[in-house]
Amino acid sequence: MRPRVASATVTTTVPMLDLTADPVELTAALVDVPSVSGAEATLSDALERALREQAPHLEVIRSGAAVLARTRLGRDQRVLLAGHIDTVPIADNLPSHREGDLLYGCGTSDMKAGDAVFAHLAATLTEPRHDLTLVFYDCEEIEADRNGLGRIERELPEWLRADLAILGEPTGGTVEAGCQGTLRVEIRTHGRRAHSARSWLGDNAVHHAAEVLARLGAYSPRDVDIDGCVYREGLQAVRIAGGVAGNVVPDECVVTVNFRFAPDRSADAALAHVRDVFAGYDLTVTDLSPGALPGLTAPSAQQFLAATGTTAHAKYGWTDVSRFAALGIPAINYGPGDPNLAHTREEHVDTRVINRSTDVLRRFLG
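Return the structure of the sequence above as one chain only, in the form predicted on its own.
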């Protein structure tokens, strides 16, 4: 456990957070502490201090820039609330500001509103129906090998044991179940370099990529219904690169293809499918993460879904629910932010959804 910093130093360097305050005000306070990926320490210090001082019923520890807390009440079930505290780079959208019911600022939607709801409930629910674990983690918005959840899984696996995991990713206050898997490959075509003035002496690798694009254009993606959630697959070229100069016939071209696949496919099955689509071409895998099944048949997930009074939908995109699913833990996405506003300059969150999400979770947990 990291040593406590003397209070005289903390008061001058660590922002004060009131976890018992209105969740909307707490959201604004979290947003106003910059925490771009890799630079979350100030916010981590503030959260750790607030949890230690305002939630004495919780066991609190640190893991790098992540803050973890939990109850030990001996309840029959444990619910884990997880939220990343990092953001994408700031785009002239700090400090936060209000316009009516909307709160603007970097990270409002993805996902400090969800963090605020979780932290508020952690401090104010002293006798929850279920035992609770809180995981506020770092480096979600960057490369996967730096993700704080991965570090916690390796170093503190007992802290991730639960009967249900709720990830506070922005869902607009609805339940988004599971997630798509993602695969990215590079497809190379080859030719022979030559001076473009004597192009007949060469063999243009960029022209050979036309067949790759034709296969993509002819591809028919699947719609897959799993537990009432329809996952839509997609196979798309996301980058193409070739050529070394304006007067040279290129001898290599690289087409980067991204496959978003339904969670009924394993990672190996997804890769095998893409190899079939592009049979005859050289493929290099640059990213591969499995999806997560909805997990809605678990009793704890059914109880939460009933508490929301809504119908679950498929999660389009990859989230860290995949990590929990791989551990055999039913996991869902539920947060007040709007996923369509994530990472934008105009990022904002509807404060009414913050309050509604807080009420739903309090009803389920309390």
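In place of the form predicted on its own, the structure of the form predicted together with another copy of the chain is requested.
Only a single chain is listed, so you will not see partners or other molecules.
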């Protein structure tokens, strides 16, 4: 006879989120639901339930651990507000805590403060000036092929249609437009191994790297002005490695070069340029992501800039705005977090910037 198994009800606790609360409080609530990349489901469930219960004017759907919502008011323009809900691994910096105007904790700056502002406005602006789409997505902090926004682009492309995309990545409350592209290549020099006591029998691959480094040192990067944003390029060795043993002439040396390029170059053009710079060398591409044009001449972008009362600057780091730019959508980075604190143990956000960003976006959307 089989033993009797008591029937049990598994209760999954979905934290309650109050989207109508002060966005600073909402930021803290989001931060206090851990959501390291790949383990966002509890936070996704909480966001989905809160949107369904507290924002009945929105159409809400799920895509894996991503939560999407939108109005269908027939407005002339549609603004998409996007934020990733995952974080880097927790560094003993949860739960969140306040110190004066600062809110500390993993994900405060990168980028749950941005998520909180977007969720609060979407829930409370029941009659926005523009149609709104909310995209809260997963797995931004890890390998590009797991990125939730990429999955949405493949599976739900109609959900990404918009006239302007605002990505809540940390910018310190300033407007950073477009983004630079990034290319990583390995340049290999070759030689012939030999005992260093008989070095004339060998051919030193590390010595051959002198010319590669000299070309890097002599390189003059461009400054490119697009829509009033200046993109400063850079071509840098980020790694060099060669050597077999302390008594061996090395037969290989690898210089890893990172090219950050202005968005007036396509990915292909950037690669062609780097191939030109290192003509004659063995070159392997290990990473290539296109940049994003700022698209500030679009009417929706102009209206947003007017609401902020400031001008836009170029975004230097690569962000998911490039996915929107590739779809032809003007895309802007605008979030209350501090980019210099992202991924740090002491990560925090200035609550005054959260409130200011909320006011700016409400003026633009309300």
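Numbering follows the first chain given and starts at 1. Owing to the predicted nature of the structure, the values given are computational and were not obtained by experimental measurement. Between two forms, the rigid core is the largest collection of C-alphas that superpose within 1.5 Å.
Relative to the superposed core, residue 198 undergoes a C-alpha shift of no less than 2 Å between the two forms.
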